[in-house]
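Below sits a lone chain in structure tokens, taken as the form predicted on its own.
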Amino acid sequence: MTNESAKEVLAGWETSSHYWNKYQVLIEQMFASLSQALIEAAGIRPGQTVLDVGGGSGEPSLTIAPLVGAAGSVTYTDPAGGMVRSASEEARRRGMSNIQFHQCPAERLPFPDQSFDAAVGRLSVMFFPEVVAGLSEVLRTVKPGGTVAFLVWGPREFNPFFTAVTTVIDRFVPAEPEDDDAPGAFRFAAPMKLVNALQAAGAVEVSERVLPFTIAAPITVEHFWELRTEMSDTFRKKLARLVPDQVAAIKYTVQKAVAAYFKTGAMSFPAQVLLVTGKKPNH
């Protein structure tokens, strides 16, 4: 990945951070089961030191901090300054004092070797500019025998939360051809792709598990449209190029397409992620 591409991806996250902050509580609710899955996969328990790589608006750091308690600590990292500010403000609001916040990319972690008992990344590794380099750096900071656990999106066809909007917008503003290795939500949707990268980075006992879950929240179809189109830098840019009538047509078509996921009056999308875990060698 070129430096220019990396800067473009980071700029997108910077401009999105305001919206992630706006929807922070909702996002936490929608993906709570994923934070729990990472905690279980990494074997996180009271008193441990945990690294959260690409923590975005604060998760899973905000969920892990009460679990590790005063005797433990969480170190949150994210390359986007806006995300770091949002997450640290939320931690202060909740009175959490055992989370340290650092603005840095996964490829350049400012921590000594063997600093952490475990490391986790929730839907973040897909956006590493240099994946194997980032994973190697994460492993460097983990103690021998320590666990690393990452969640990435599964295939598009199992994630209508994304595709329902993308499919409609692409009819109006055709998408550029995608490089399967470029940063993006579905970069590691192919089975074993992240497993191979983690092994290349030096992890052992690497495994992958398909994890179906439900993206649920007490919101309406109208609120869903706002959430999706505001939080995505790609969608914001595409919609800005259209006239109001076109945007209205897209909105109508999307809301019609997702109506089946709002039958109860609240949102409920089937979804699928891949949970990939490994360990740092003991020697």
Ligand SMILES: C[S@@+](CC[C@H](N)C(=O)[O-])C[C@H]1O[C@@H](n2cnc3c(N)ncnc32)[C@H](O)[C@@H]1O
Second form
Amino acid sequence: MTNESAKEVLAGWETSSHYWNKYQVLIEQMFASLSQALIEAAGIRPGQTVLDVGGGSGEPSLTIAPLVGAAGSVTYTDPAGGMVRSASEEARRRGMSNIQFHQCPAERLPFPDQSFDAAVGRLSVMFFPEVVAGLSEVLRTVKPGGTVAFLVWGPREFNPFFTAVTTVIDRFVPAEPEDDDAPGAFRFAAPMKLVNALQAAGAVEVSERVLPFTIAAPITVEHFWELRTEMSDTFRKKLARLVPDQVAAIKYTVQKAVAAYFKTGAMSFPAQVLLVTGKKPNH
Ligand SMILES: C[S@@+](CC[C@H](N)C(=O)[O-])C[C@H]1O[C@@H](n2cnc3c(N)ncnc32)[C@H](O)[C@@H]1O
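Moving from the form predicted on its own, what structure would you give for the form predicted together with the ligand?
Time for the whole complex; same chain goes first.
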């Protein structure tokens, strides 16, 4: 990936951080089970030092910090300054003192070798400009025998939270042909793709597990439309190219298409992620 496109991806996250901050509470609620899955997969327990790569508006750092307790610590990282501010303000609001915040990409971690007992990344690896370099860097900072665990989106067809909106928007603003290796939500949706990258980075005992879950929150269809179109850089850019009547038509069609996921009066989407874990070799 060129330097220019890497900068563009990061600029997108920087703009998104405003909205990730706005929806911090909902994001935590919608994906709470994913933080738990990472905690279990990485075997995180009190007293450990844990690295969070691409922590966005704060997860899973904010969930892990109380778990590792005062004897342990969490090191949150993200290359987008706005994300770092949002996450660190939230930690301060909650009176947490065992999280350190660093603005840096996975590819350049400002930590000595073997600093952490474990490392986790929730829905962030697919955005690394240089995946194997980023994963190698994460492994460098983990202690020998330490576990790394990452979550990435599974295939589009199992994730209507995304596709219900994209299929409609794409009818109005045709999508450009996608490069499966470029940063994007579904970059590691293919089975074994992230496993291979993690092995190439030097991890051992690498495995992958499909994890179905539910994206649930007490919000209306109207609120869902607002949240989806604000949080995604791609949607924001596409909608900005349309006239108000077109946006209204898309909104109407999306709201009809997702009605089935709001039958109970709250949002409930079936979803699927892949959980990929591995270890740093002992020698
Ligand atoms: C989908 S968000 C996930 C945020 C958070 N972990 C969560 O699950 O709510 C992806 C995050 O990856 C970050 N990111 C982008 N490029 C990265 C890189 N090279 N290294 C680490 N994180 C990166 C973005 O800034 C963004 O905060």
